[in-house]
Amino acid sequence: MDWGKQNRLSRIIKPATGKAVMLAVDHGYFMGPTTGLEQLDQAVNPLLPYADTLMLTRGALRNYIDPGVDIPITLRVSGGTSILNKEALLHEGATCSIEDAIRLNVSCVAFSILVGAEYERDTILTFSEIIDEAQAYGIPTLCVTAVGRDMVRDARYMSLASRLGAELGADIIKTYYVDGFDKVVDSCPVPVVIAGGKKIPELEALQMARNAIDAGAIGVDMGRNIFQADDPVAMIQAVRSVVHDGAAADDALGLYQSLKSGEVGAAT
């Protein structure tokens, strides 16, 4: 692996722990003004000191994030359908050139593939082209895996989708946490992070992160379970304590509650 690519990865996956807290706020590319992100800059700026990378679109990056902020960017470069077109929701193509990603000085580019559905071939071949273009400039790629609507989210299908993404050449895999997640990680030769998914109670989200790390994931790429929490700044610190500090879910919840109530100061 060339120096530039390794350097970009090390900005996301912290060498001291080998872990990463990725903050996903790219929902607007298909959901529009998502609850909690109506004013994206107001929601995201307080969270940046606790995130290892920020995942968003180029429009959101240019319009909402101060270029003087020192935060590695994982740029969403796939899209093509909106939430209104649920049947083709993940029939995604490339929405950003690698040249524009370079102009934005990103540390990684992210693309969604759909495995086991009608548009599988389209997303896989387009992602392969993205990998080639990114590789030419030493930019890592993150494969966001999804499976067809008729396929259950279980270790068998998550393993298939994750391994496929790695075999194509992705540097990081983002997938869903499922029972038997260790099988997903063990059969994938590149680092795996879990998606946060829909908003769930704080303890459940923290326990999911703890279980994923214990099963071999190197981190999380959470969005709604952070920015839709009652106290997003407290929540991202609680997630960080699980990922980087090895905290148990109950202890992380205690930290969340203490920070939320103001009993302890924010971490630096």
Given for the second form:
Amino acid sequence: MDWGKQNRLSRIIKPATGKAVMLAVDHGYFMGPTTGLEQLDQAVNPLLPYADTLMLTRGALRNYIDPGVDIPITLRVSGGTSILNKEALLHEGATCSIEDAIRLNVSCVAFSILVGAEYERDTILTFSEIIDEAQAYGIPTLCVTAVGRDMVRDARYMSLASRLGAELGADIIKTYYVDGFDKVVDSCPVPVVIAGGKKIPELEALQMARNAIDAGAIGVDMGRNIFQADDPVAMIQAVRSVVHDGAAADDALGLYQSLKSGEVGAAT
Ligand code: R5P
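Output the form predicted together with ligand R5P next; the form predicted on its own has already been displayed.
Once more the chain from above appears, this time first in line as the rest of the complex follows.
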């Protein structure tokens, strides 16, 4: 693999553990001011020391994030519909050029393919163009799969969508955790991370992360289950303990509760 691309990937997937905690705050690209991200900078700044990369749009990056901060950026470069449209998330195109991604010094670009949706061909072909352009500059690509209301989220579908993304040339696949997730990972030749999905109780989110890692995922690309937690700074550290330190979900919940109550200090 090209040195520059490997270097960028190594900034996200930490060589010491081979794992990654990706903090997703790109929801505004179709949902507007999502609960917890109304003041994105205030929500995100305290979380940055515990994130391996920040996933967001170029507008959020330019308007909310200090360029002096040391955090690798995963830039969302797809969009085109809003939550007000019944086709929201089912028909995305490119929303940012590779030149602007380079100008923003990003470590990765992320694009949604809508496998099984009416416009799957458009998204697959546009993502292929993005991969060609990113590849020319050594920028890794993350393929977001399996979003959309009507998709049956099972291991068969996730395997299909994930393998498809990898065969297109993506470097990382982001998908959702399902029963039989080891089959999804085993048939995908590139690293897989899971999205968190809608907010669920902390223990369930930590158990889902544990199960995904045990099945072979290299990490999480998690948003709402971190920034909508009662204590987001405690939650991201608990998630980190699962992903990087091999913590059981119960132990991670204990860490969350201790940090939340102020019983133990934040990790450095
Ligand atoms: C969806 O495609 C967005 O990219 C979100 O970043 C993604 O779903 C992860 O966020 P959450 O953990 O809130 O689902």
